[in-house]
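In the form predicted on its own, a lone chain appears below as structure tokens.
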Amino acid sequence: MGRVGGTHTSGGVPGIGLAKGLAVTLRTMTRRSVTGQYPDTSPELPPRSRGVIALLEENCTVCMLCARECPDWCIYIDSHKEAVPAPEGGRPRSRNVLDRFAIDFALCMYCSICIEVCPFDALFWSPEFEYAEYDILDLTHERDRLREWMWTVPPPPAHDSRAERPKELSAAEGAEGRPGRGPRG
């Protein structure tokens, strides 16, 4: 490509770029639109999309790990201790009972740390995304609402049959077969 008198010469027909641009425009104008008009058409979300955090209350032991690890401090947990009688006249035990579990979605940054650190699988991602409110104060959802979203959580993906067997399982099975190295009882 040379430059002659302040204009670019490509050695081709003048205006070819304009003609190519118009051809692309005409080709695009004749295609049918693929935009879905929400809310008339629900979007197809990826299977593991992050919509809202759901709570499986039965699994929550009020260990407070989720609230402690949350970088936004948007999880609020209240509990009380309750005495549980021990079998056969032993000393009564105490256990934490969940009184309040709330998440302020106005503060949440959807980082998934709370779900990852929960040792009892009480928190899950739900693909539900329609939880907007008119007032920002209403974005703090209590445990009843979080419980409702539990039923929208998709099942975990199936294991890949071609995947390598976990080393932990192989090591545990190997340890069980050797004398003196079995699982502790």
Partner chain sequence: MGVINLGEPRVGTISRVAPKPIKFVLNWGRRYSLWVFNFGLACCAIEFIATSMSRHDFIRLGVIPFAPGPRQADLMVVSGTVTDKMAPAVKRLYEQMPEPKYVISFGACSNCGGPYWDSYCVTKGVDQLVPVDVYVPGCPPRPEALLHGILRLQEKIAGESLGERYGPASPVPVAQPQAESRPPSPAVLRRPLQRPPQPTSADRPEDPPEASPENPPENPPREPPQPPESSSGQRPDAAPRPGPLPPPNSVRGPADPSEPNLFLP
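Basically, rigid core = biggest C-alpha set you can superpose within 1.5 Å across the two forms. Here the structure is a predicted model, which is why all the values come from computation and not from measurement. Residue numbers count along the first chain shown, from 1. First, how it differs from the form predicted in complex with the partner chain.
- Superposed on the core, the two forms differ at residue 157: its CA moves 2 Å or more between these two forms.
- The Cα shift for residue 35 between these two forms, taken after rigid core superposition, is smaller than 2 angstroms.
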Second form
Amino acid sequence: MGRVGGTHTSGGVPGIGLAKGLAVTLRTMTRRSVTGQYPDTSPELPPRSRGVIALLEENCTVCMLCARECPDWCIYIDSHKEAVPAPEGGRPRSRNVLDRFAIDFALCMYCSICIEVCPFDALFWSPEFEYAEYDILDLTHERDRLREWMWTVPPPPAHDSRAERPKELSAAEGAEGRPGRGPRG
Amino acid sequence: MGVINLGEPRVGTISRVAPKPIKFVLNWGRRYSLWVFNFGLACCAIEFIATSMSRHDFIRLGVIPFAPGPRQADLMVVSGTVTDKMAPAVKRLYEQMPEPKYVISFGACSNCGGPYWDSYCVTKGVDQLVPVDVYVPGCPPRPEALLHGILRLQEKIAGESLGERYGPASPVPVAQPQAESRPPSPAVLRRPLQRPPQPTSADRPEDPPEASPENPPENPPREPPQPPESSSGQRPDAAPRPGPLPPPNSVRGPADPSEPNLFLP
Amino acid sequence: MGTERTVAVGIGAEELATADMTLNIGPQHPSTHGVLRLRLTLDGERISRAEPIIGYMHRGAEKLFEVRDYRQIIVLANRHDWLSAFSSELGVVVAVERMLGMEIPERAVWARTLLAELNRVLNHLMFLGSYPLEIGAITPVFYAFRERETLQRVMEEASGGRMHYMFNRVGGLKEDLPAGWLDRARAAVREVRSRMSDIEWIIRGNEIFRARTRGVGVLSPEAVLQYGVSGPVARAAGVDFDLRRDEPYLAYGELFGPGRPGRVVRRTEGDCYARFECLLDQVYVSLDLADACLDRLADLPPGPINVRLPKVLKAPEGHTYAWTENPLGINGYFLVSRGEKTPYRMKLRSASYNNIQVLSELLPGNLVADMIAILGSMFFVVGDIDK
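Would you generate the structure of this protein in the form predicted in complex with the partner chain, following the form predicted on its own above?
And the full complex, kicking off with our chain again.
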């Protein structure tokens, strides 16, 4: 339990406060150092850590939700429509094709709203952080680079045992067994 | 106010015309004794302090955070939102630093305004005021990201020549550290490879991508950070890429005297 | 910069005409940890007038709130006071939930309380480290940051951010806590508590530290009330006011009271040392509260941690004021909505803004050398002053 302060009264031995401070220093000297040797060893980052945004292009349906919800407007999406030949007896449909997907990480504020709103799980957080650049233009990651971050995305951690079962899980189980896991929509 | 103009602290001629081995030694010395001046403005300043503390400890890398002021510093880390009211002070303190001087822009706010991109009183990037050498992304970037930025700066210092950095444009191409030649950091290599949830196509590379920027052939070439006229010989295909932002201020060294200096009182 | 004139030094100086000197401290000055600027008028070594000049960090957050929806506001709200990000987001969501009349799941209430208390510890540790640093003791800040890293790791594991958590959502939290996180959080709290003695031993009884801070910068309860000073600065002056106890939000109603871990730390001296001690003791209280929250979270029945929200969240027409006890004092949001998805106006009442105003009353009469001790003990964050 916490304790109420004021135990170190001034009426003690002169210099006792300094001696106590030195005692802490001496005690710390005997302990292991806490310094992480970053460039030589990689830090252990939790999976939720917001380092860089990865794009799973195959899942993107160019719905533009992420770009619209971004508080910084740092996502650039270009697309064009492509006519899909009609199946037997159906109407011809059009499909959105992604031309450009870029995130300006100089501007991004790492709020994870885009990842939250993405309805088809095309965006993920990766804990990587090593992408400082000499030129600010290089901080705009185009789709290829965003796709490559995908390889560093860790699996999400399991939820607490008292948590509600996520809706996505039951939905995914319902979808199990269905063939074809390509891009939907 | 009576201002005594001491003139710009400049690089001496000897370090410009020095032969290559001497330059190598000079660069080596500069690289590992970066006296840093923290221009702590906002949240990122706390992460800067965290980097200087025992857990991350950038003194390991030769970055010394005890510069008494800008006049004794080699490196300025602008960490935080630069507001229009603060901008003259940033410019002024940068000009007080002796050459060679380096700037790290730490965090989204100082990169280009970040969360305050539409604010009426925030400068959209410190590179509008001073030339920036390394941009560290993040809001705020984690301390390791600053360490990574420092490592990149050290690579840049190791490969540079002050004559080209500060002198008139010379025909000799500047040895720019290239993203391709940079060895991948051990941190990336040691991290286990994570498979993406849906490895769909087979044409994806099998090896883990390094954190360094690949240069995919279809990508437009990146603009070198240095003035293009001095380094264009090295990269014949260098052309400014149409980007969402104007290219950063690439003025090096003292500002052009013909240009009115708006930031000094 | 800005020297007016100084004359009359030496024997018989008092008979000569003396002039005051104006001294500018800041905006970039190590003792202001940020970009606060002070214009001091000095009579010799003594400060005769002090005027804080603010606005160097003004980022127009209130105006930006008006063009962002309620989820986007949270992102900005945690950035004005970067050391108490969680508590600042909390005020926004509490205000919106109040407007909507939304009921929050119990697990979310306790998890929020827990994270708010951990955030308070993080904030206080920063000042417990930086304040001795400003008056010459370099060592404590290393210990403080060691503890901060321990807690930040736990916070990052849950929320993904080390400083700006962005973990609150209207109706609860963004997502549930990771499995096993409660145990790791408990271990972190235990570790920090066991090592708080280092900071305490090294600085609390230190004679030099006491000499620099005892009886310096005494703030009277009257000045506290007149200037609207709040938080640990006010409580060190003897003003017994803590929103967690006096107007409980979240789960604080169950945590404060006789026989419960919540206590309001108070001092009556009102000097720099009392302010520092207040902060130090609040860390212990917050760690106890965090433990109580962890116990409670482990006992709660399974349930959701947030409320399913409509696609477009609109607060109904009206206005409300939500205030929370932030680590640095009272943080309030006055939210006016016209039924749209962005607020019509969102006024921010930040703690440091009021706390810093009292400097013009507190500094005059003190020596310049004490200015740093006083300034550091006011525990302000410049972004919180300037918004």
